[in-house]
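Next comes just one chain, in structure tokens: the form predicted alone.
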Amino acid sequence: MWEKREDTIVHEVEPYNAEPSRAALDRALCTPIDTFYSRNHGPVPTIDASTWRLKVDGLVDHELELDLPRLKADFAHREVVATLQCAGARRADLVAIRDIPGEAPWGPCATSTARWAGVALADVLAAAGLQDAAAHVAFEAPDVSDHPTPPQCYGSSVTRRKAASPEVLLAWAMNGEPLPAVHGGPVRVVVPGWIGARSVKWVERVTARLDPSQNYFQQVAYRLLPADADPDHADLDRMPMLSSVALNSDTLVPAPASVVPAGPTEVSGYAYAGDDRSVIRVDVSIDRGQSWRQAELEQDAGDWAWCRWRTLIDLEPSATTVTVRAWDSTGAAQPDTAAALWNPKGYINNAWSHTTFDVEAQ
């Protein structure tokens, strides 16, 4: 389905939802286009990029109404790697703590990086003359979703400051290749650093505004709740709205429950800090943090990429925990439980990851 590999661990059909196996994430620094994970609210809509619109409007000077050639024509190209990472990755360990209804286990592999090519959001809004009023910049997208009642289009916004930054893109490409209808073509946002959920897919329409987007998702559905909150009937103006990425890690080889020889091992995996920090340190450990030694960084990819990471680890036959924490270039480390996380929608565990696998004698 949507020319995904045949080892895609597809949590939903429709809308699509799916993630790759850890293996095949871990095969290249840029997630192929087969392996990137998809995460949508609604039915993929069918677009055609010929007659595709993008309207800039709200508290701007100059209404602008482009189609993808005068895009593409009156703006400087860029292109940018960039991690997107769904707000409920990992949302699986969350779930082994306590039930989570009506969510997606999304494992450690709703995260992947590609290379972008668009123009820069902050070029076409100076080309509209953003006013000095505006402090948020609303997205709104063709494809719908029943989860709000009743059913609307996807939308969600960002803060005037990170929509003025150059990373910020209208792409229309990704790893060279025209952006596929399943990662948002013939254009998306891409935001990088803030959870997937404000990279809005398909966009038709940018906004500028005094306060953010009221659409369903942005208002609603992408809080962070305590753990003792009714989902339903929580006081919502109480609750963060869903922004920057937390710092996180995991490991994708060895995949948990799988079989390796006994003597030195190759453990990798990513971490990735969001927003503009870095991962500068990976830990792991094999006796479940009681002590670590640091892996390998492989971090060529850009600013706003995650970050490889690898270590040779000598194993004796035995069932084998790995244990991985990364600390970022604030100072700050992952926390070490994801029970001090739980929350009743299941986003953002950044808790250490616990991978156990098998270890036989050759």
Ligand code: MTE
Contents of the next structure:
Amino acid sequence: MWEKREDTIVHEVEPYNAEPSRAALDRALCTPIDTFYSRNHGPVPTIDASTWRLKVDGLVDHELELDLPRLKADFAHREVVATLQCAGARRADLVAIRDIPGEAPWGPCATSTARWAGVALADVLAAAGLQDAAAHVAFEAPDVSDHPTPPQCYGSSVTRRKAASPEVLLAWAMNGEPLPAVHGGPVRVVVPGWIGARSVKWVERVTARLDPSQNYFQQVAYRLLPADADPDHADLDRMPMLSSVALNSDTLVPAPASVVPAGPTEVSGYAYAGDDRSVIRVDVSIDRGQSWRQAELEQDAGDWAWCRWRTLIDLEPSATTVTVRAWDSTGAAQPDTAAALWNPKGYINNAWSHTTFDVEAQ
Ligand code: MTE
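Output the form predicted in complex with the ligand next; the form predicted alone has already been displayed.
Now the complete complex, all chains and molecules, led by this one.
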């Protein structure tokens, strides 16, 4: 489906929600399109690039209506290598603690990285004459989700500060290919360092506003609720709307429940710190965090990409658990237990990860 690899883990066929296997995700710094996770709240729309238009309106001096040739001709082209991560990534570990009905049990691979090409949203907003009063920039897309009642088109917003940052793109290509339909083609927003939900696919309207988008996916979904809240009756105004990605990491190889031969074994995975933070250290433990070794980091893909880590461990035959935690440039580390983070929508599980596999004598 959607030209994804055969070993893709499909959580839902319609709407299409799928993540790659750990081994496939581990292979490359930029995730190939056939491997990149996909998260959809409604059916993927088919949009003809030749009739697609982007409307820019709201608190701007002059409204714009841009077609694809004009977007490409009138603004400087930019490329950013950026990781997208779904706010529900690693929910499976929360579900294991207490069920989260109605939400897919995403693993760590609802996280992928691409080289995105397009124009800076900031340049388009500047051309429209963004007014001083604008504090938020909202995005609208045509795909209809039946999660809200009545069903609603997808939409979201970011703060003016983020919208005006040069890394935020209106992108028409990923990894050198035109953006495929399932990833938002012909044009999507890419908001590096923020939860994937803000990177609106199939964007058709950009509106400068006083307040955040009133769309269900900004106002209701993607808010962080306390563990004891009832999502249907919570006082949402008091619950934060998720924005930047939390510091996170996981092991990709070896996979959980796999069998590996004893001896020196490469263990690898990713770490990712959102927005203006970066990963400075990844610690790996084989005694559930009593002692740690530091992994080697590969982080030359710029400020907005994940950091891949690896380390060689001499493994003895037995059931083995690899525990991983990352540290960011503010000196913060991941929290240790997922139980302390459990929340009714299962967002932002960034607890230490534990990956258990069998090591067999050769
Ligand atoms: N944009 C639209 N229009 N509709 C959607 O359902 N899903 C969001 C975001 N943008 C979504 C959307 C979520 S929750 C995520 S995590 C990312 O798209 C996933 O992007 P991908 O499918 O390209 O991986």
